[in-house]
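Next up: just one chain, as structure tokens, the form predicted on its own.
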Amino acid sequence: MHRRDFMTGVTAGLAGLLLSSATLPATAAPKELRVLTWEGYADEPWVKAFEAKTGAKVKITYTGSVDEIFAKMTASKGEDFDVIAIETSSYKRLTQEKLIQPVDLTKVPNAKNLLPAFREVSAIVFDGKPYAVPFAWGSIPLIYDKKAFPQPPASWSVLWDDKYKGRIIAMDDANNAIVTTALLLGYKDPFNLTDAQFAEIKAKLLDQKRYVSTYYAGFDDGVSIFAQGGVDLMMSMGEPQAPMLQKKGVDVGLTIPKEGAIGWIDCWAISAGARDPALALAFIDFMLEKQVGTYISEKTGYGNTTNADANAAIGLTYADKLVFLQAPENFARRIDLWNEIKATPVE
């Protein structure tokens, strides 16, 4: 299961909250806003509220992967959509291919609601201009069995601890494995590695194979293996795996080790082919209402970028400890390195 599968509908009460602001009169021929996004990011209550406020009609197209977003955007050079939602590591490519345009934050009044950790995200700034606005976030934390750890593990180095040999599982993901190991090794820029750093990471991950019982693929796979027993630690795919395990009767906790952890941010961006950039800006501004952020956190379990209290209510108080994903120096090289590591027999 992909982390997107945890996106669920938002209750209708949101519409009433958001409609407290002034509603603009509808025109005879309503404008249309075309949105390409993930399930859960454009639910009916707030879409209807935006339509009532602006008199526009919103056409939602849902996507299942980043690859699909790029396929749809490149097919029309961005002219089929006005607004898209995508995470930070994709923006370098989006700007290079001229598929999105800068966001004028002076025309997004609710940008003032952004929490400090999301006001200056370098991965979405190019030539000094912001190309997106952060909306939702999460992390790749360390999940642990509380029976084995009365206190949360302090460091990622626990994944190389002889005491837990054979009682560790890790996700089968090249970039996440490499970035997390780079954080453990103290590299300042885990997205732009030197040849020497690649070599050190390779050696470290090859050594880790002696401690890992298996690599898992997907939310459900990791949860199923952990719940079967014999596992104390998991390099997770995201926060939702913890409540999934708890529902299966496994008493687990999650933590962000002292070295930090990978974070992801989904952001709103304006397509280069947007028919009405002003309407697109109005939609992004609307999505930064604190009520929307509250419901995103309550209904999906992900962090929002505007309401700290809503984040705290679900335990997401560590955004400032995360290293948010960026496009790496050579993704293909990372895939090749990971495949080589997996194929190497354990000595």
Second form
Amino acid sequence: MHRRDFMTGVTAGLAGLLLSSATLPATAAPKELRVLTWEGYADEPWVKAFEAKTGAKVKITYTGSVDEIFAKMTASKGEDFDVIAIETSSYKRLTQEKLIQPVDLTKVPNAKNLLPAFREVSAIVFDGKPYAVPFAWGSIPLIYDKKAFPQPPASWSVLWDDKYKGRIIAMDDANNAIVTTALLLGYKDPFNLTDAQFAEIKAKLLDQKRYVSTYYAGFDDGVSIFAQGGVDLMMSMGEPQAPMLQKKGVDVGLTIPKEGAIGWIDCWAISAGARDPALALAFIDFMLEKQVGTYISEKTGYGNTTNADANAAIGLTYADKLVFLQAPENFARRIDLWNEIKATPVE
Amino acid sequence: MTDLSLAASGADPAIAGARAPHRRWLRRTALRLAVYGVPALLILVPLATFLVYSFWTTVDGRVVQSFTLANYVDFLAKPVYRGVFTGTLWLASIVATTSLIFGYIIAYLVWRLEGRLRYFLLLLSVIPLAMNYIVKIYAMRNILGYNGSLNWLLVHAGLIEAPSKLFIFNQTAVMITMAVIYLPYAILPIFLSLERVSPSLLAASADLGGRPGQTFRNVVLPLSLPGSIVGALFVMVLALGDYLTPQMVGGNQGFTFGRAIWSQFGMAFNWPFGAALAVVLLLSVVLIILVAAAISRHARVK
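Since we've got the form predicted on its own here, give me the form predicted together with its partner chain too.
Time for the whole complex; same chain goes first.
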């Protein structure tokens, strides 16, 4: 193609774009809802149903990390998106940076569908106002090889048991390691630790290092190491690892020890820069339909917040035993502590 | 495409003469701008960004854009990060030394061969470069792992009774895996520096009564060593930044500086400190490359 032709093409294209955008409002374009979310949280069946119901057009942007969500939201003070899905411990930062707005639950009639465990999640309430609506949840459970454990281990203390030395793997995650240890030590508030508690957790985790064969890096990595053999116990990254291992022929069980376990909830929130807050509320209301919750559990293997039967069908019956993540007192301090543990040689 | 073909035809005097010189100049400048500008934009701008970030700080999960050296002070003040940094440097130099020794042996043996076989074997030895790096780590884990082929072999040979955990999830595993992965990067430059040893020098050594061993010690080795060391330093740079291999096969001893940098991102949201650590790593890489450059310049003068 000759350059001049190319330039004419580009100019024509640009003009076309300008024209079309100029004429769009005149022809009463359908309302648009811009959703920033994780893969699997805005699937076609119910997005199509929502579009049919409201006449709005849903534009979905998928994200791969919390970093990305924050980058995209801060870039425009939330003006680029109307609705986002993010996990509970991020809400402190989101509200601090004024990237989201409170959710008026009186305009979300389906909030009555919420299961009891998700009606009062303190991590998403600021100044007495809810800023999000719980949608999907899971935990950081203990996964064990049934050959080694005919009965599920009762306590997290099994991760410090001489009998399983070198046959334990744990995920490489500062906050999850620290909160789970805090639960084992019986601390009331694992998200606001005192100096003394920090010191005790550090000693405990250093002690555990002698028993841990490796800190794995991700979902698949953990499954692959477990399936290679020589592993009895895993502080897991989430429920889906159990069926993944079953598929690889390892007969594993999953348990929430008596001290409880970390829970996470992905919630829908409305961006501070939402163009049409009413439409955003309608979307959130729609997400709380029981069929949507059922679909979430059946498809992703994570818990939903509206249909208890669908949760029970995939074994997620323990929402009340979980401690849902909150923003910790000082994330940098937790990262430093964890790095210190990983850097300290043992035996 | 258009630009390139026009530039090429512009070199032809018959056509160039028919065109206004300033248009040709314009076209050349545009081409140069594209050739140099695009890489500069894609490489230098990101580098500059994280350099700038390293002088900022975070307060309450928010990046504060005011100049501070706090992150660098933190790096020096926190023994964890200093310790991991020196540990990683040490690991990288061991990997480089191992690659130098084994790479030299392999390159030398290939170099001694005659004719087609020589280049065929050289090609074979660098084929792993075309393989995905993660796949190679998983492959090594399958060999060294608990139910891996090495254990299977040893158990079946009756040398050990049960699979051993000695080969995986420790420092040894990290070194073996890294040495295997980075060996091809060492073999190539070492082979090239051996290629540069003139055959006439070998013949002269033999004519003067030098035995093969003497020729190797006094002619081949001194001539090829600088280039080989440069190759090893190249491996060291690669190993320095590699945090995945230690993470995946190093077990509870697999913590390296790259992973420490990684840990400052994501939920931690400590980009400024992460950026400062990255600058430290980048500076050490630059330093190693400078050493390599000095060695090869020195060798060329001789």
